[in-house]
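Read the single chain below, which is given as structure tokens and is the form predicted on its own.
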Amino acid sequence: MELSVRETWTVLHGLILGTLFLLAFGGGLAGLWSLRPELVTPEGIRERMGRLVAGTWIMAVTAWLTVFSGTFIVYPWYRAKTPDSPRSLLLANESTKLWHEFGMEWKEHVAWIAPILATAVAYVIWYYGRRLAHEDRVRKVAMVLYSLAFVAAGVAGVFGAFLNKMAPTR
């Protein structure tokens, strides 16, 4: 089994970084959901905050790395103005044209929402710290933003996987 440089970057972008982001979401959401005084002792809240702050910042950085690697490394190969580029191959066939016109265009723009929202949530958690356990409304807004970041990353990831299946970047 051998991967080209482009395939390796595609794997790093979509499989490794994207998967890390999506998996980290579960831990972060569970941490936010259970960060309530009626569920956790003050000692437990103090113990969790360090992990929650570190985890959400790592997740935000991972989201930025995923989007930057996609936008500035993988997409130029996808969009190359050659007849054998993935974009050209998709647009050349009526049955696959919509994959580019809808899937790629949508993926390319929606993907940026994930790191922006993940960074906002990491900042809120860092800013409020232990007080977040007592700020129910802020905690719930953070969970909604966190979930929207997950949905945006998930949609971009699914489109990326299908697009790479239809016209691989080699």
The other form holds:
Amino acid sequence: MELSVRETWTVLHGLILGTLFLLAFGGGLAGLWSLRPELVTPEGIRERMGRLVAGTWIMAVTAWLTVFSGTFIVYPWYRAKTPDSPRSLLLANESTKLWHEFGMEWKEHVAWIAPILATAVAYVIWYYGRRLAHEDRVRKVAMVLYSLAFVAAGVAGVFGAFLNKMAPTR
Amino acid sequence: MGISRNPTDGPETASRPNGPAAAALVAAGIGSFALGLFTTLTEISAGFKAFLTWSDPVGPLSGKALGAVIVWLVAWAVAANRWRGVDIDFHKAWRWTLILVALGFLLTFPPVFLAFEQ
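For comparison with the form predicted on its own, kindly provide the form predicted together with the partner chain.
Expanding to the full complex; the earlier chain stays at the top.
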């Protein structure tokens, strides 16, 4: 049971940070959804607000850590100009080259939208605080943007998992 | 923002100026659009691709990503400064945010940006 340095970084980038991101997203969306005065008492809003602010900031920070580690640590190994790099292996075979030309090309770019949107949502929730429960339109806007951040991260995560299956970074 | 206010409203229900929140949203839209724009421009121009290659091991993705982050932060600072403590047309700000984010998604979609490949 040994992992190389590269495998460890790949696990950290995709599995550990990705799982944290998913957990934070699920909790954050549920918190935003029910943050309504007709559903929660003022004490309830006060009680859950700290958790919502912390959860959305954790999601934003996790997204930043994921894209920075992916782009500046794992990606150079993926695209190394050697015949055994994952990119070279995928492009060498007609049946796998689309994994790079579509999957990796999409993943490496769209992923960067996730932390930008997640940070904006975390800021808006922090800025309004408990007042957000009474700002229905802002709350709904935050939910939409939050979901778009998740979509961007989801595309990157799904293709990352498939790419690592097709041509692992070792 | 669609809810009535009355004199008994406490600090938890009193509204805040929406300018700072709108600034964060619009800036996020601008950052997303910048990412898409840089991604497409590097396919159109080899010179721009070389210009955005800030790190050799990472390639042009380094400049595309960090460039978009810089644009996003500058846009946020400018908008936050301009809209500090004021209410603006939130619907309009949100509409622009959605348009810019949609363009960001579109221009980072391979069949779209690779159509410009030289």
